Amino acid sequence: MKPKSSAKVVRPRPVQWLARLPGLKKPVLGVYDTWLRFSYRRLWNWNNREAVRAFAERPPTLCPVQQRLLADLREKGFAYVSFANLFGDGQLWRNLDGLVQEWLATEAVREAERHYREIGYKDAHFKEYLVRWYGREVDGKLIPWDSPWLQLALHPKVLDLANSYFGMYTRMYHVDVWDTIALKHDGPLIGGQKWHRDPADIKLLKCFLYFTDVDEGSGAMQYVPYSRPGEKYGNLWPQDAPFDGARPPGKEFPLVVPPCEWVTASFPKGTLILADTAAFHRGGRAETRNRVLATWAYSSPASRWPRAFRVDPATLPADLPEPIRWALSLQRDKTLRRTAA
């Protein structure tokens, strides 16, 4: 049975404007998300073809540190490294962590984690357990251009990094700090907590930078190295991109993907964690105590994934460096802009 398109996915407004007319909206998607599937990955690399040429007339130069963990990633997907070694800035580390340390302590946040840990967990089906900076994923939110986590995200000792990753300039979709509520309870697992590949793109990176020691009790990653396409668990439970993820069967995993392939993202406040969230992943129930991260993730620019924040453009200088440029689509505002699915 061939799966649901997600209602996330841009769609071009021509085949939008088609499908509300009275009864072509289910032809219409079906025939266009038929060919796109089909054609997604076929033309991924055409699609993606100026951001790999404007990548490779102006390649960054990387420090051994990054150069090291360009080297993990291309290797396994995954590699990690501390805050401190790779910024090397003491001042921008304390700003951070300050910042979140005043979020933590607001009535609001304070407030969502009582609800879920009295009722709200009984109820939850997919990411209830998070408290979120900047909402949820599909609200868009206007962020403006000076916003230190957009900023931390675009900082050329991780975007230069992803670009190398990527080998084109790539594009961010997603920003947030995340507060992950601790409770031990028998409900089943859910959202995040299941096995799965992301649906963004076929070629992901995501970044999870730790404000508290994370262990297996506070809901620490699980990664599958080498389950990208083409690798050794690479063709278990492909993504159908460029609509869904992959969720295998819980029970069934272990038995195909034993656990000593696994890596469990254990480690202390100050770790910077980077994966490729194209291949098998899973984030741990925190139980003992929270879990609080910065996260942002990059795609290629030919993702038709919906990008979860705007930039308020009245806060944008008008001399961005052309990475930031592609980064945030202004390159192509016209055929990348956010529109309803």
Ligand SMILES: O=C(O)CCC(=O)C(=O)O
Given for the second form:
Amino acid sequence: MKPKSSAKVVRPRPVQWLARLPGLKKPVLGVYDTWLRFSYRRLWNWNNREAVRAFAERPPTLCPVQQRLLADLREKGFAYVSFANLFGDGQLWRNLDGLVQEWLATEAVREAERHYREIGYKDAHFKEYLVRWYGREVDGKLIPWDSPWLQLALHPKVLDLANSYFGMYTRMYHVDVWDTIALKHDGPLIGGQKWHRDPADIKLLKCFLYFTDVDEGSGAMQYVPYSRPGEKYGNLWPQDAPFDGARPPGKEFPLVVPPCEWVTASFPKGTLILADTAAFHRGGRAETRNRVLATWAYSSPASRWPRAFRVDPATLPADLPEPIRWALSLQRDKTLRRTAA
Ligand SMILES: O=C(O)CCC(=O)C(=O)O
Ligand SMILES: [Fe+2]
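The structure above corresponds to the form predicted alone; please provide the structure of the form predicted together with the named molecule.
Okay, now the whole complex, with that chain kicking things off.
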């Protein structure tokens, strides 16, 4: 069955207006979405040409650790490194870890964990197993420029790497901190716990920075190298771009992609995982110990997927470096007074 179009995808204004006229919603969206399905992959390079050109004019110089990560990402879509090795900044790590520990100790987080363990898990159907610093992806939360998590995602150590992986300036579309609640129960796998490809773009980069030791019991992510579009496993259950990802049937998946092809992101606290999540992955079924991580993500600027946050325009500095302007979709905004939408 063809998956339904996602209401989330951002369609151009004229299409939105036309679809509001009485009786026109179905035919207008039907025709437009068919066109978008047909053209999204074909026009991806064309629609990203400005970002490629601008990046090529001023490519960043990568340190040896970034170069190694880039080589791994290009080869198999997956890479990892200790925060200390990549950033070499113990003070930054201690600050971030301190913030996370403070957050975990708040009554709001404790209460959310309690609620999930007592009753929440019983009718959970998506990502109720997560306590989130900023909240659900759809909320488009307003965050200040000086958010430590935004600053981390825009740090040249990771942003230059993301841009080099894409070969263009990227668009940052998600940032949060997740506390994955450990609970042993026999409810079905839900949300990101099931094998899937992400929906946001046909090439992606997601980062996960661990604030706890993570193993299979704490819901470590599993990933299938060589399952990006065009690779060995890339044609299986393709994304419904740009509307949706893909969710292969759980029983069939291991028969077609054998477990010896999966990698499990079991690593100690302080590890940064990088993964192109247009490939198959799953994670977040914690049973023995909570998994706490910061996560953020980049797509190409052509992505139609809405950004999960907005940067408070009143807090934006006037003069931002070009990679950051692109990451926040401010590249055309000379005044920087508009909300990063
Ligand atoms: O919680 C996990 O490990 C899975 C996360 C995931 O699927 C995602 O962030 O795209
Ligand atoms: Fe995912």
